[in-house]
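In the block that follows, a single chain appears as structure tokens, in the form predicted on its own.
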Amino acid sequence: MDWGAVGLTLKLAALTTLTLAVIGLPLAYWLATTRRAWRPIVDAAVAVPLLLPPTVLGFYFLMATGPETFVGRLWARLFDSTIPFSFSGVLLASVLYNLPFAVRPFTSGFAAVDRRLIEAARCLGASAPRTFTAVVLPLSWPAVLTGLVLAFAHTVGEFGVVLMVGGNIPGVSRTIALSIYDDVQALDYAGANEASAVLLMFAVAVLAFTYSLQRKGLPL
């Protein structure tokens, strides 16, 4: 077992999940409550990673953030580094790739909250942020928890996007999925089997947890 890859994978998954909580919760609440005509466009943009092959997403991410692009030059000026083939680049790509796995459960949970409770809170003088934290979040916590768990678990198993954006650099972008790939390439089937078994048990545990939340009436 490559414990360095395991540690990097857990770090990537934790930071991805944290970032998705920060940007995904307000985005999901907007999607669940807005009546803007262009809501379906935003909803479709969020869901695109579900349909695109990871290599395609990784390719366009590289094209948009390379050192000769505006984003790449701005990043280099601010942080004196490049986005491709760095942990920061892998994190950004991971957030983009996992966005629907967090936002879609968030949105389902927020949409299920009784609008009359939200309107009552606003009528009593609660601000929009106060209403969200005191009314919406407590009533939709299974959806929020499901989104965070799915995002974390999906990040742990990422392969294509990480390989395209970060390469396979030990200590920088070599995750447990890439470690398994390397073991197979080196004909180290025992090592690949050990790491694969850990991921399999992890996946089963995550699915059991999310299905238990679904039994509470939460749509996944």
Contents of the next structure:
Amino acid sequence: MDWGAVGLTLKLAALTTLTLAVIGLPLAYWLATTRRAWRPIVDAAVAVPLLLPPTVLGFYFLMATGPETFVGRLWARLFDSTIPFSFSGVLLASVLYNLPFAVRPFTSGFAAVDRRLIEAARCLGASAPRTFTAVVLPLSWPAVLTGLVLAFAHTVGEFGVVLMVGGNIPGVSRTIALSIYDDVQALDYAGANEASAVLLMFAVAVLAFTYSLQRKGLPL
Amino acid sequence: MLDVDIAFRYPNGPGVECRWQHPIDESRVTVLLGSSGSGKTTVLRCLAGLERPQRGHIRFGDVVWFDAHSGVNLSPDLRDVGVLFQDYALFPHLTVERNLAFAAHGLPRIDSTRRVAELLEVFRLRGLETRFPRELSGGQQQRVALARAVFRRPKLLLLDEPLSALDRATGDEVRDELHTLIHSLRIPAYIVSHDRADALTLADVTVLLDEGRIIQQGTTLQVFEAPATPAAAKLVGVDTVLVGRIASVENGLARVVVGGQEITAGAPAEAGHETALCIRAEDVTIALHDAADVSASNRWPAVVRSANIEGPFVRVGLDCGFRLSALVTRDTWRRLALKPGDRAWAMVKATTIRALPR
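Taking the form predicted on its own as the starting point, write out the structure of the form predicted in complex with its partner chain.
Up next: the whole complex, starting with the chain shown before.
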């Protein structure tokens, strides 16, 4: 087992999930409650990674963040580093790629909260943020937890985007999925089998957990 | 003064266009009466700040709640209103106590605890503190919702169809209760309803809404006694509304004296209370002579004032000491051979009179 890869994978998955909680929850809440005409466009943009080959996303991500691009130069000035082939780059791409896995469950959870409860909270003097934390979240936590777990698990198993954006650099972008690929290339089937079995069991456990959440449904 | 002049339209949907200026009087109850789709709930939502009108303004006292021109639109939490939603919108994940205390945000804890205790008392919710909304009856849920709405001592109460979620019998009971509570709260209230009984029981002022517009407004009696247009008459529905004080109650029957005549009807309240008696024109029998052998317990001498043909029927205006409207077939009218100025008798069964407490 490549323990360095395991540690890196968990770090990437944890940070991706955290970032998605920070930007995904407000985004999903907006999607669930807005009446703006261009909402479907944002919906579609969030969902695109579901259909896109990871290589396509990785390719455009590289094109957009290379050292000669505006984003790349800004990044270089701010952090004195490049986005491609760095851990930050892998994290950014991973957040983008996992957006639908988190935001879609969040959104459907928020949309299932009776709108009148939100209005009632506002009429009782609660600000929008307090309404969110005191009414919406307590009534949609299974959906939120599902989104976070799915995003975490999906990041753990991600291959294409990490390889495209991060290369395969130990300590920077060599996650478990990539280490399995390397093992197979090196004909080390025993090593590949060990790591694969762990990932398989992890995936089954995660799905069993989310399905049990769904069966429970929303509380009350 | 509540100064309202708004136009609001849902995308591809119906709209409302309303204008009124009402003095703000702490004990004044206004009912916005309209059939479903008349836009009455939309008006209430605009007042609460839940919808943003496309045009106009809403001013409460000297506070501008909304002004399309200057772009002011206070969010609901800043308007100082208490809203009772149609099916109460109680937070399902919070107990009765915590539903009430939700409104206490920003208050010192000790004040909040005291206010919760006070409201539990006033709204007869003691003993239910730790129940969840789903464990309450409809009437109890409504009391919790109303207690929650008045927690912050709002300057205006907005009630959306407060009784429509209840069955008829419970509704009548809760209406009485609501009547007492609203008046004891001393907060001006606007109530949206499609049920004329709500207006007759609760309202000092009635505003009639049809297709998003106000078609008539005035004191409840004015509106019910003299609907100005056919649409208003249809909304008001009852043909004769009489208001009087209950002189006595015996065996569940009330004796009410109006215009020198004694009227018997099912008692809506104790003796001494006011009541509104609703009599439908089709329930009035016209006879040429008094007859003691008919079942109707109300028999009044009357003078015919008017007769107008309405399709196969004739609407007869009678003066019994009060104005009474009767509806008979054209055949009957021909057979009776009455004309304005003639004397006759009007008979109404006590069971057909709807007596509402006021």
